[in-house]
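Taking the form predicted on its own, here's one chain by itself in structure tokens.
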Amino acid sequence: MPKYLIALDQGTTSSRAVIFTPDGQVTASCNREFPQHYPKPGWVEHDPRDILESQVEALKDAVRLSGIDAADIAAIGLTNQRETTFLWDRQTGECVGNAIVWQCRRTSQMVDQLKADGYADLIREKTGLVPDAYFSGTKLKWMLDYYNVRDRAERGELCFGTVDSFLCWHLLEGRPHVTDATNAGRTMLFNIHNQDWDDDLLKLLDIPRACLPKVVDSAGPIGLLDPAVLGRAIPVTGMAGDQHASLFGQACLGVGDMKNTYGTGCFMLMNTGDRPVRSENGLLTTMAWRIGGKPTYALEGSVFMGGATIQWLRDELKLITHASETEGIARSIAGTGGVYLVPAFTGLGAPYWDMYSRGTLIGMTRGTGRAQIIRAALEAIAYQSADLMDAMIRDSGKSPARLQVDGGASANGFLMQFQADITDIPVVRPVVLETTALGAALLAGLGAGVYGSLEETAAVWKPDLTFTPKMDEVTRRLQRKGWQKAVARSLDFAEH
């Protein structure tokens, strides 16, 4: 019986490959960074060849580092940066231009026009998404227009896809043109209710159905890795966008289960089961995964400035040299002395959605110093995440028993304890913090029959440390009230 599962984790700045044993232990991991391209202000691109080459290099290096034989690999799973858009020739595999990255804002005016024309509710009703340049649909329309290739797309000569789709076409035997339901759900073209590309939305954006990939389950046979890569045709049996893979890797399989990933920003997802919950509080309704043809849904909210707030302390304010210093500094004082930092440097997301809010440091006195500001920055990440949690509870009617965490900043013990205190919910950090890669590996294992059920995949997840709330209710309410006052001061500040 093959012994290992491999996750290909294709991210915004690097491509990774992680090898797991079926019980979730990391055998080897390799990472390959690649260049970012900024051709104009607000534009972000990737060279598709960099994506492909860095991912293949990471895979080969991980296998070589581990010392395992390709015959010992049971299956491969893919997880990826979402929304980044590719358009390539179905015969040659050559892209018509660089990939347009999820961060790119070049189609903002197109989105503004869709809203002005009254299509926001239609898009939201069908896709669960708020119209935004973030998603793939307007990026694809831009490519078809800019490169003048709509006729070729209509004839089926071109393939559209997100990263998962692009990698499958280039790395699998027979070049399947597929995407999974989680990635399809981030295009603004996919109807999450009937699980198909939506004719009304395709017509709205003038996108030919002939260029779209087949939508497959997140776990199940997708194809075989080209033997030229590792010398053997290995089954590829799992695929999901990064935040969905993280939710699965955290074993958030029950309705109301919730995870938060602390990266550059923070991504919080709550499993809502077999029904999509429409948000009245600025959250997105999205796919969690699709297995056995059955969709599972989630609510999603994001904090724009998570770890990026700590980078700001380091790079702009020069208050720290390394992010790891912040925990000790925050613990060196009893509190911020009433100081709040609202890191609305690029506006505020859910539940406020104010693009004109700006960063605010408030409540300072003559006694305010470096430690208070650093502690306020860490607390701000927890406050923003608590706001998202409150919105999810209001929308879903479900209160989670715990918050499961991962991502780089989850290693900060002060931040995790404050998160537990300010939400009054235990925060659980797992043994394996690589939950995105683990989720992709578990989906692949499920799709390949390494695991016989969802319950068997959930058993792989192991808690490491639980942060139990210690703050009294009066203090919690006062601190949350102070945060809300600080946020109110930051709103609608920029000229517009």
Ligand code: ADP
Contents of the next structure:
Amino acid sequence: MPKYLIALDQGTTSSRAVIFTPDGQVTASCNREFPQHYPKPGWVEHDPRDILESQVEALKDAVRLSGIDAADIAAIGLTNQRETTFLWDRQTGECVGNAIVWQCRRTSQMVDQLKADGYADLIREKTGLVPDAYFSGTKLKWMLDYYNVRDRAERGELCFGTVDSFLCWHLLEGRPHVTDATNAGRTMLFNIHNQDWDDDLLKLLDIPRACLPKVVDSAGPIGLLDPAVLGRAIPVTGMAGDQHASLFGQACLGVGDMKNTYGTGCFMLMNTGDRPVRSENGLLTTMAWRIGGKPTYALEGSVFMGGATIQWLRDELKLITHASETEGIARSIAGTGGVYLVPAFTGLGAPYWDMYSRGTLIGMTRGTGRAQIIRAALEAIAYQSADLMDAMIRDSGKSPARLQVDGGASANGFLMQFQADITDIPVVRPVVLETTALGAALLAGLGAGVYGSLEETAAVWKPDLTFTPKMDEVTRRLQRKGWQKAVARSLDFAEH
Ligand code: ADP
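The structure above corresponds to the form predicted on its own; please give the structure of the form predicted in complex with adenosine-5'-diphosphate (ADP) next.
Following is the full complex, with the preceding chain placed first.
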């Protein structure tokens, strides 16, 4: 019986490969960074060759490093930066141009037009998404227009895909043109209710169906890795966008289970089961995954300035030299003394959605110093996440029993304790913090039959530390009230 599962985690700044044992231990991992391209202000691109090469190198290096035999690899799972858009020739594989990265704002005006024309509700209803330039749909339209290739796309000569599709086409035998339901769900072209590309939206954006990939389950047979890569045709049996894989890797399989990833930004997802919940608080309705043809849905919200707030303390204010210093400094004082930092540097997302709010440091007195500001920055990450959690609870009517956490800033024990205190919900950090990669490996293991059931995959998840809420209710209410007041002061500040 082959012993290992491999996750390929194709991210925004690097491509990773992580080798797991079926009980979730990391055997080896490799990371390959690749260049970012910013051809104009607000534009972000990746060279498709960099994506492919860095991913293949990471895979080969991880296998070499681990010393395992390719014959011992049971299956491979893919997870990826979402929404980034590729368009390539079905014969040669050559892309028409660089990939347009999710962060790229070049189609903002197109989206503004769609909203001005009154399509926001239709898009929201069908895709669960709030129309935005993030999503692939307008990026693909831009490519078809700019490269003047719509007729070729109509004739089926071109393939559109997100990173998962692009990698499958280039790395699997027989070049399948596929995507999984979680990735499809981020294109703004996919109807999450009937699980098919939506003809009305395709018409709206003038996108030919002939260039779209086939939508497959997140776990199940997808194809075989080209033997040219590792010398053996290894089954690829799992595929999901990064946040969805992380929800799966956190074993958030039950309705109301939720996770928060504390990276540069924070991404919070709550499993809402077979029911797509429409948010009244500006959250996205998204796929959790699709297994055995059965869709599971989630609510998703993000904090723009998560760990990035700590980078700001380090790089701009020069208050610290390493992110990890913040924990001891925050603990060295009993509180911020009423100081709040609202890191609305680029506006605020859900549940406020105010692009004109700006960073606000408020409540300072003569005694306010470095430690108070640093602590306020950490607390701000937790307050913003708490606001998202409240929105999810209001929308879904479900109160989670705990919050499962991962990502770089989840290493900060002060932040995790404060998160538990301010939400009054235990915060649980697992042993394996690489939950995105673990999720992809678990999906692959499920798809390959290494695990016989969802429950067996969930058993792989192991808690490490639990942060139990300790703050009394009166303090909690006061603190949150102060935060709300601070947010109110930050709103609608930039000129527009
Ligand atoms: P990403 O995947 O978005 O690049 P990571 O999960 O690697 O992010 O996390 C990096 C972020 O976490 C950085 O913004 C960094 O400032 C923050 N971070 C890392 N360690 C700590 C820490 N101990 N305390 C607070 N923030 C931290």
